[in-house]
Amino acid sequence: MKALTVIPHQVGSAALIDVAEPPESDGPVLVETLAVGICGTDIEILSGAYGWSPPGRERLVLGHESLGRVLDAPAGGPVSKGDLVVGIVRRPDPVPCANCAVMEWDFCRNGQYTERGIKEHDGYLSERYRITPEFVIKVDSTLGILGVLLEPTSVVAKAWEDVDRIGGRAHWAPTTVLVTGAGPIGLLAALLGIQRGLEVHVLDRMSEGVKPDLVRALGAIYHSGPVSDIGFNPDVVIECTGVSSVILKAMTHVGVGGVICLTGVSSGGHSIKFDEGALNRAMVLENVAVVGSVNANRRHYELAAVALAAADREWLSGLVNRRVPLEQWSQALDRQEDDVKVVVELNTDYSGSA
């Protein structure tokens, strides 16, 4: 079967090549890849920054934002022929740390999880597939090529969950919320915001264009300026962009008590001048809370299944904007102005089991 390959750390070393099938080993359920999000890690592993190939082997399979159809699975278990699935990323650690021990493998203390597609297992970027039912969530089927979009959703899934644990250190009634960057993590994350009833703020670099259209389809308020020209102090930041300034601002920007939630993943290598006691202080005297969010554990993908079987499918697809067939992986890489969430297409008959 045809797969997407890299040799991690080594700059124009993707290739698509014939791999073996799918081994027993890595569990019962086997899974036809129909379609592949392509995101800025996997950006960084082709170019050589990143990853880490399986024990023993040079190359890594590709891809970990999924789709897939299931094509055999044990009776009696969570999913069965004909499902549409995606596959989770992360693997609990072998020892396993106390997390891992209890399937919140998200929070890894020891660093020996692995990840499909990034760390130590192969990814989803292959023809075929096999997994473990614990690892393989069930999509509704009326999504189609739009169940891509799911392990995305389920990083901002986990994201507003830590935003409702930390907010509930007291009485917790948010009404605004401020997304930075416009991304398919920002949108998604706007989305779940709309859907819990918040007046939602999304800002980014663009004036116009489809991530300000996006943006306004779903109900939200779209900014281009600066954080401090919004024009208020929201509850909740869901940061999305990684950029230090960006992330500076809205910590200085943020209402008494809130809650900022960084998703965005910062490149380093910057040095930006500011006022840290400044800092420190707004963020002691109003009780302000930072907290770092990355990766989910099932949970997550089943509140991510949920959220998306409920959005507004016209919406879900101006997001899903360009398709390559697999032949064609590389162009997906040649980001384009109005690019919002490309995938690599297997199949294009999306039709799964009611």
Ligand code: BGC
The other form holds:
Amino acid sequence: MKALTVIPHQVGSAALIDVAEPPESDGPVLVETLAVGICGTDIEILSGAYGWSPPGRERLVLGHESLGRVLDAPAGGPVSKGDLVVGIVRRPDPVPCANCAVMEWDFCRNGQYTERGIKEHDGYLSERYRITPEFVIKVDSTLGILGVLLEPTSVVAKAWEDVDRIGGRAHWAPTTVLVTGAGPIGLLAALLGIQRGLEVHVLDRMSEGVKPDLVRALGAIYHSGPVSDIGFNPDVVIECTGVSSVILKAMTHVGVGGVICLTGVSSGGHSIKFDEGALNRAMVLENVAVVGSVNANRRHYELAAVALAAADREWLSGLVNRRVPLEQWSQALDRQEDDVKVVVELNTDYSGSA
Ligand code: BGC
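Switch from the form predicted on its own, shown above, to the form predicted together with this ligand and output its structure.
Okay, now the whole complex, with that chain kicking things off.
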């Protein structure tokens, strides 16, 4: 079968090659891959900056934002033949650490977790893959290709859970949220904010185009200037840019008792001058909390599946706005100005059992 592979830390090594059928050791559920979304992490792996192959192997099969259809599954399990499904990315470490032992692998303490398509475990960008039932999630079949948004939605479902748990340290009744960054993660964070009944503001650089249009179509307010110009102090900030100047401004403009959740991974190597003392003073005197958030466990995927099933299909379709056939995978990496979520398609039939 065909698979898109890469030699981690080797620029220009990506290649669509023939690989063996998925090993039985990956699990009894056999899935045909329909589509795989491309994100910043894939671009980082392809640029040679991130990623690890499975032990003893040179190449890693790429792809962690998957959508597939079950070809075969054990009877009585959570998924059956014909279901549209998404594979969970992370696997608990083998020790396991205290968090992985209770299925909270997104908080793995020893770093020995694996991630499909990223860290020491083949990804989903192959014609077929195998998986165990506890790591596969059924998606609403009426979503069709939009089910490919489940993995990024799981990341923001976790971010919102973090915000609520931290906010809940005192009376917590937020009304406003600022999302910084209008990429797929930012837009999905905004969707979850709207679903919670909040007044949602989204800030990005572009003053016009697909992103501002998607924000407005969601019923949120779009801003393209600096954070300091939004004119109010939000209760919650979901930071999705990873840009230091935006992060620091967000920290000094959040409301009293507010929560800032950082989801963007910065590239590092950029330093900016700022007054650490003033930042500390503002954070302490106003009970501001900053939390970093990565990955998602099964609970977050389940929350994400509910959120996507409830979302407006036309709006979600605006996010998945470029599709590239597997044979032309390299076109998926040439970023175009209006790209939101670019998807590599292996099959254009997205039908699934109800
Ligand atoms: C994925 C996460 C993963 C993270 C770090 C992100 O792109 O969505 O599942 O934990 O990269 O590897």
